[in-house]
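Below you'll find only one chain, the form predicted on its own, shown as structure tokens.
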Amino acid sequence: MSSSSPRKIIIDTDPGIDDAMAIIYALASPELDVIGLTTVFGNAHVETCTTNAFYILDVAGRSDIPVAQGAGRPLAMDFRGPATFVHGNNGLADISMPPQSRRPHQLDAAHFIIEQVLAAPGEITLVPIGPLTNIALAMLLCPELPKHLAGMVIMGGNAFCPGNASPAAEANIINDPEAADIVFGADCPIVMCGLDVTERTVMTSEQIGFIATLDNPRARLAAQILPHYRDFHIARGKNDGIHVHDSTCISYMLAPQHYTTVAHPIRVDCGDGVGRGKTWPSLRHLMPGGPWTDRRPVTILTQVDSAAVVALELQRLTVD
């Protein structure tokens, strides 16, 4: 494969307003194959996050891209339930949307993850923006599977600033602790695109506005969804704007250069106390036998060029 071949990956979703924005935004970025879609419960039931799915594409006009729906809860626990207070009942900000006819692939999430990546080894990258368990049953069912991937960028966990789903945690990785210390365990190279630079990523109203104005398919869905999320911002005392979570897995990897990273291995906090799902990285010396005994680094998202990448979001967005 060629230095200039389109990077290929899938992307592990549950649209989610900020799902359907990173998917738009990987859709309309020549760097990167898009070769399928997986889904998982999160921001909504797995069932509504795979219609969504399908819409997204649909409008993007990709509609060949293959869906295989996956987890509907978590390894280990009951699902929180759907964030509907972030992103609406139907997860799409409660827009009106056609009957969806199509259907799932006949693989689920983690076996279709299994087929394609080892039908294309060293070649595909995982961009997680959901819970990870479908990536988890993946590697439970592969264990060798890692070593096939070109990596993993996931968006979730925070290594250096509160939770938002908690004091302590991060919204993907609380929904399915236990999937992700699997996943930041797996033996190849992961980015964690975390809190650390989301929350200091903002799309402006003004700028939400600007998408407004465009007049191609992506930008008007876009367009439809982006006021009910930022109104969430407002309503919680945040920005007049929004913090962009997801599309930075997708800004990391075409600009990685507006980024700032350290590598430390991560564990995830999987007992029932406050903590739980807390992404905690090793900053000390590494003791034999101790819990991140064994982890590679993981490339963790510090500072971020907010401007830069926002604006090649809305740049993405202005081609037909």
Contents of the next structure:
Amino acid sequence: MSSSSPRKIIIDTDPGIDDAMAIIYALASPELDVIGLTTVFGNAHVETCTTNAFYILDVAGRSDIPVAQGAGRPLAMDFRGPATFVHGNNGLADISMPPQSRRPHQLDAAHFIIEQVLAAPGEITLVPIGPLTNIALAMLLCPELPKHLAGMVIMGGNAFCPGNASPAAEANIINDPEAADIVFGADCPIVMCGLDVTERTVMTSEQIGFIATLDNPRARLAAQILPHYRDFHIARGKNDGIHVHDSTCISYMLAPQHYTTVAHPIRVDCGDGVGRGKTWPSLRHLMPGGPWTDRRPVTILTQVDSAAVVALELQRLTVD
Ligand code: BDR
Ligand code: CA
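Got the form predicted on its own; could you also share the form predicted together with ligand BDR?
Everything in the complex follows now, all chains and molecules, and the chain you saw is the first one.
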């Protein structure tokens, strides 16, 4: 593979308004080659997420990209239920979509990931932007999977700030802490794009208004779904705009210079107490035999040049 080849990625996703943004951003970026989408429960039930994934690809003119459906529930608990108050009843701001007749890939998400990664060892980066159930299942089915990955760039977690789904935890992680703890223990390069930066990356109402002036199908979809997401943020007393969660993975891959990072091993709180789902970096010495021992350091994003990465995403939306 030449150094200028686009980076092959599989986006594991629960679309989801901000998932849709990340997908169309990636599809508009020649540095990236989206070789598949895998779907997971989260913002909506998995079947709805799969339908939405097909629609997003259709809008982007990329119906050639396969969609493999994955887990409908977490590994070790019941699904907490769709985030209709954030993403609408259909996961995409309740916009109307034509009926979808396409069928998902014959392999489920975990097997699809394994097949693709083993066919191109060292080339594929996983980009999980939903609960980490599919990735954990793939690792359980194929323990050698991480060593064949180029790496993972994950939206999830909160290292040095509060959670958004509970005081302790971020939404993707609290939706399946057991899976997340498996995935953060993978022996491959991992980047954690958590709330530490995503809640400091803000696309303003004015910028959403700018998207509405653009005349291409991807921008029209964005302009349709973003106001719903913005209204949720305003109702929660946040900024007059949106936090940019899932697109952060794409921005980091395109422009890592806009981020500051630290590296620490991570464990996920899988207990039943108030800390469930918290991503804990080990900041001090590792006690031999302790919970963080033998875990590879994860690259944790800690600071972001919000204006620069939002400008980059907007610029990619202007391209036909
Ligand atoms: C994450 O939770 C989901 O609702 C979003 O799509 C994003 O992946 C943010 O906490
Ligand atoms: Ca998501």
